[in-house]
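Just the one chain here, the form predicted alone, laid out as C-alpha cells.
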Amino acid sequence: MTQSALAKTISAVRSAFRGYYFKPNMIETPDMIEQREFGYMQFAQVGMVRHLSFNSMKELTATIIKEAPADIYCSNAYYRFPTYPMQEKQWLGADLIFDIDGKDLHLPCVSSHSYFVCANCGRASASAPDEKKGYPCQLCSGKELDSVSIPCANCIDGSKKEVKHLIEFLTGDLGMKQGAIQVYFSGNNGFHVHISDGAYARLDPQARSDLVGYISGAGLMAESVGVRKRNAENLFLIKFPKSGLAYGWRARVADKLKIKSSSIIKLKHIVEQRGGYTPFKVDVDRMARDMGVRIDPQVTTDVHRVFRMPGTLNSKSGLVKMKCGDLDSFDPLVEACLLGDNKVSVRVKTSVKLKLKNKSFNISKESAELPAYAAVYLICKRLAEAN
C-alpha cells in the first residue's frame, strides 16, 4: 500500500470511529473508574499510550473523541496510583475475566472463510499458501503470511457453546451466582466473561492459574477416580474416594467411563485394557482436556492486564465490544455492527463474501462502494483499502 493510500485508508476508518464515539452513552462506565489504568492504540502507530487515569466518564470520553483511537483499554486491576510505573501503582485487586477466542476452537469451517495477507506488502488472497514452497507471497515473495478469518454463523455458535460450557463450570462446580457473570462479545471473534464478585478480586496469579487449570481440565490425576499407583511399573489398585464420584471432574470422568462407586471390577478391567496405571493416567489427562473449557490462560492469570473497554470499537473488525443480553439470540454481526451506512469507496484486494446487519455482500470486482460498516470491516480485516 502506498503512503497516500495508507493515509486515505486510516482517515476513512478514523472518521467512522470518531463518528461512533460522538454518540452519547456508547461506552460502559467501569466500576471504580478513578482506580483503573487506561490506555489506547493509535492507527498505524506501534505501542500503546497507557498509564492514564480518569476521574469520570466525561474526562475519558473527551479524550476518546479528541484522539479517535484504534483501540481503547481499561485495566482489570484497581490501583492506588494508576498513573505510576507498574511497580509503584500499589495493586488493590483485579476483576476475574475469561477470554474465549474462536480461533482456539479449531473449527473445520474456518478454512472455507479464511484469507491470507502478506505481512510485507499487504497482498490478500483466498487461496491457501503452498506449504512446500515456504508460503511465498506471489507479489513480493515475502514468506510471512497472516491468516484472516471472517467468522461464520457456525464459528459464532461454537464460541457461544464454549461460553455456556464455562458458565456451567462457574455456577455448577464453583458455586458462582449467575447474576455475577457478564458475557461480552469481544468485538472480533470471541467472547469475554467478566465476574463481578468481589470475593475473587484479591486472587493472586497462582490462584487464578489453579482456577484456569481446573476449568480447562489440566493436571487431573487418575487417583481422582480411584486408580492408585503401586510401586511396580504400571501396577495399580482401585480405591474410590470416600466422597464418591458424584461431583465435579470425578463425575465427568466417571460418566465418560460409564462407572460408579460400586464399579470396582469394571474400572479394574478398563485400566487393564489401557495397559496399566501410566497409560490410563495419560488417557484420563486427554479425556479431561477434551471435556474442559478452551480459555486463554494468560488472560485470566494476568492481574495487570488491560482489556478492551465494553462499548468501544475493535480495530480488527470495526465491531463493538458489547454485553450480550441473551446469549442464544445475540448476533454480533448485527447487534455489534454499529457504524453508519454512508457510502465509502474501497479497493477490495480479493474476492470476498460476508454478511453484516442482515445484508449479504459478495464482492468480486476490485472497486466497490460499500456502507461504512462493511467498508471498515473489510479494511480492518486487511482485505480492502480506501479508494
Contents of the next structure:
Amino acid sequence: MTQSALAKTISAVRSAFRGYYFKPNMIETPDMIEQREFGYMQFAQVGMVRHLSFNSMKELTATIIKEAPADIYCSNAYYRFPTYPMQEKQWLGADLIFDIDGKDLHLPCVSSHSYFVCANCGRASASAPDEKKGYPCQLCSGKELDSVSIPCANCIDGSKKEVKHLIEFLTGDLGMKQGAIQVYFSGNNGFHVHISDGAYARLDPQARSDLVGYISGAGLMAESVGVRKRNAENLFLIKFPKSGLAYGWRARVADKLKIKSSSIIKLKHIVEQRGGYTPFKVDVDRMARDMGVRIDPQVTTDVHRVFRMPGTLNSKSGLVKMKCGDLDSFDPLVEACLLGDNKVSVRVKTSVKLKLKNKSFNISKESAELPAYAAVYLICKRLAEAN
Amino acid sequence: MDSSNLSSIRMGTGDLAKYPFLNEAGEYLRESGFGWEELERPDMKDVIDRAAERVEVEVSGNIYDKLDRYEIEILTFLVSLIMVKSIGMESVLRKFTLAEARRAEKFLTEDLKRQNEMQKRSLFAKIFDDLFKLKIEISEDGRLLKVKVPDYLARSSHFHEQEWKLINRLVHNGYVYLDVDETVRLVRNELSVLIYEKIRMMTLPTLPQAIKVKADDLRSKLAPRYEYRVTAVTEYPPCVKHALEVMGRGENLPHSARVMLATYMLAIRKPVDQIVMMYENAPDFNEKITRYQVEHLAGMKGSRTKYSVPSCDKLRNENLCFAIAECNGIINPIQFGRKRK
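What would you give as the form predicted together with its partner chain, now that the form predicted alone is on the page?
And the full complex, kicking off with our chain again.
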C-alpha cells in the first residue's frame, strides 16, 4: 500500500470510529472506574499507551474522542495506584474473565471463508498458499502470510455453544448465580465472559490456573474415578473415592463409562478392556479434554491484563464488543455492527462475500462504494483499502 | 445456631491446651491473673523445662503432644514462644512454627472425627472461620465437609500434588467436598503463619533468668545444626567440587548437576552475580539465561519457589555423588563440613 493510500485508509476508519464514540452512552462504565488501569492502541502505531487512569466516564470519553483509538482496554484488575509502574500499583483484586475465541474451535467451515494476507505487502488472496513453492506471496515473495477469517453463522454458533458449555460449568459445578455472569460478543470472532463475584476477585494466577484446568478438563486423574495404580506396571485396583462419583467431572466421566460408585466389577472390566492402568489413564485424560470448554488459559490466569472494554470498537473488524441479552438470538453481525452507513469508496483486494446488518455483499469488482460499516469491516480485515 | 453464636461459646482448658494460639488462651491466662513475674517463681521450673523440651522436639521435626496437664501446657506454649524468639534463629523459628501447626492439625483432625455435630461446628467457627475466614460446612448427608470453591482454590493451588487440583475433587454447586484430614490440611500453612507472626510481633521484656538460661542453652545446642555458618564453609562437598571442575574444564555439565551447583551456592548465600560467573566456561553459556535460571532457583523469578539443594540420595540416583569419608552421616550436601564433631 502506498503512503497516501495508507493515510487515506487510516483516516477513513478513524473518522468512522470517532463518529461512533460521539454517540452518547455507548461505552459501559466499569465498576470502580478510578481503580482501573486503562490503555489504548493507536492506528498504525506499535505499542500500547497504558497505565492510564480516569476518575469518570466523562474524562475517559474526552480522551477517546480526542484520540479516536483503534482499540480501548480496561484492566480486569483494580489497583490502589493504577497509573504507577506494574510493581508499584498495589494490586487489590481482579475480575474473573474468560475468552472464547472462534479460531480455537478449529471448525471445518473456516477454510471456506478464510483469506491470506501478506504481512509484507498486504496482498490478499482467497486461495491457500502453496507451501511447496517456498515463496507464498506471489507479489513480493514475502514468506509470512496471515490468515484472515470472516466468521460465518456457523462459526458464531460454534462459539455460542462453547459459551453455553462454560455457563453450565459456572452455574452447575461452581454454583455461580446467572446474574453474576455477563456475556459479551468480543467484537470479532468470539465471546468474553465477565464474572462479578467478589469471592473470585482475590484469587492469584495459580488459583485461576487451577480453575482453568477444571473448566478445560486438564489433569483429571484415573484415581478420581476410582482406578488406582499398583506398584507393578499397568496393574491397578478399583477403589472409589470416599466422596463418590455423583457430581462434577467424576459424574461426567462415570456417565460416559456408564458406571456408578457401586460398579466395581464393571469398572474393572472396562480398565482391563482398555489394556490396564496406563491406557485407561490416557483415555480418561482425553475424555476430559474433549468434554472441557475451550477457553484461552492466558486470559483467565492473567491478573494484570488490560482487556477490551465493553462498548468499544474492535479494530480487527469495526464491530463493537457488546453485551449479549439473549445469547441464542444475538446476531453479532447485526447487533454489534453499529458504524454509520454513509458511502465510502474502497479498493477491494480480492473478491469477497459478507453479510452485515442483514445485507449481503458479494464484491467481485476492484472498486466499490460501500456503506461505512462494510467498508471499515473489510479494511479492518485487511481485504480492502480506501480509494 | 449461627456461627456468630458458636463463636462465643467458651472453650475448655483442654481445647485451649490443644489450640493455645487462640486469643482465648491469652484471655484465659490474663483472667487467671498470670503475669510475667510469675515466671520467676520456682514452681515454674516444670513449665520452663517442658517449654524447652517442646522447642527441642519440634525443631527436630517431631510433634510435642504432651497434654496431661492442660493449664501447664497453655503456659508451656507461651514460654516456648518466648524461647524461640529469644533464640533468634530464622530456621529454628520456621521449624518450630511448622511443627506447632502440625501439632494443632493432629488435634483438630482427632477432634473433628470424634466430636458431635455441635462441637464440630463450634471448632469450625473458632478456628477456621475466626482465624482464617474459612467457612466449613457439613455436607448434606453428614459424611463429609464442604468449602466454597474460591476458598478452596486460594489454599490448595499452592500444593503440588495432582490430587489437590480442583478437577480431582468432588465439586458441586459451588462447593468442594473434603474429608476431615483434607480440610485440616488445607489450613496447615495458615496455622504456621499465624504462630510465626505471633512470635515475630512479640517484644520481649527482660527475660526471667530461668528462661534466659534455658534459651541460651538451646541456642548453643541448636546453632551448629541449624545456623548456616557461611564463613565456616571453606571446603565444598565433593559433588560440588566435581561440578566446578567439570565447568572449569569447559565441559558440558548435565542439567541436574547445574541445578545442584546453583542451589548449593544459593544456600551458602553466594551472591547471584558470582554464581552466574561459575557457569562462564560452559559451552552453551548465555549470561542472561543463566542469570534468569539462578534467580528462578532462588525464588526471585517465575514461580517464586525457592529450590533447595537436592539430597545425597537424589544425587546418587543421578550419578552425581562422589562421596568421600567426610560425607558419612550427611543426607544433603549442604551439611558437608557442618556436622558436629
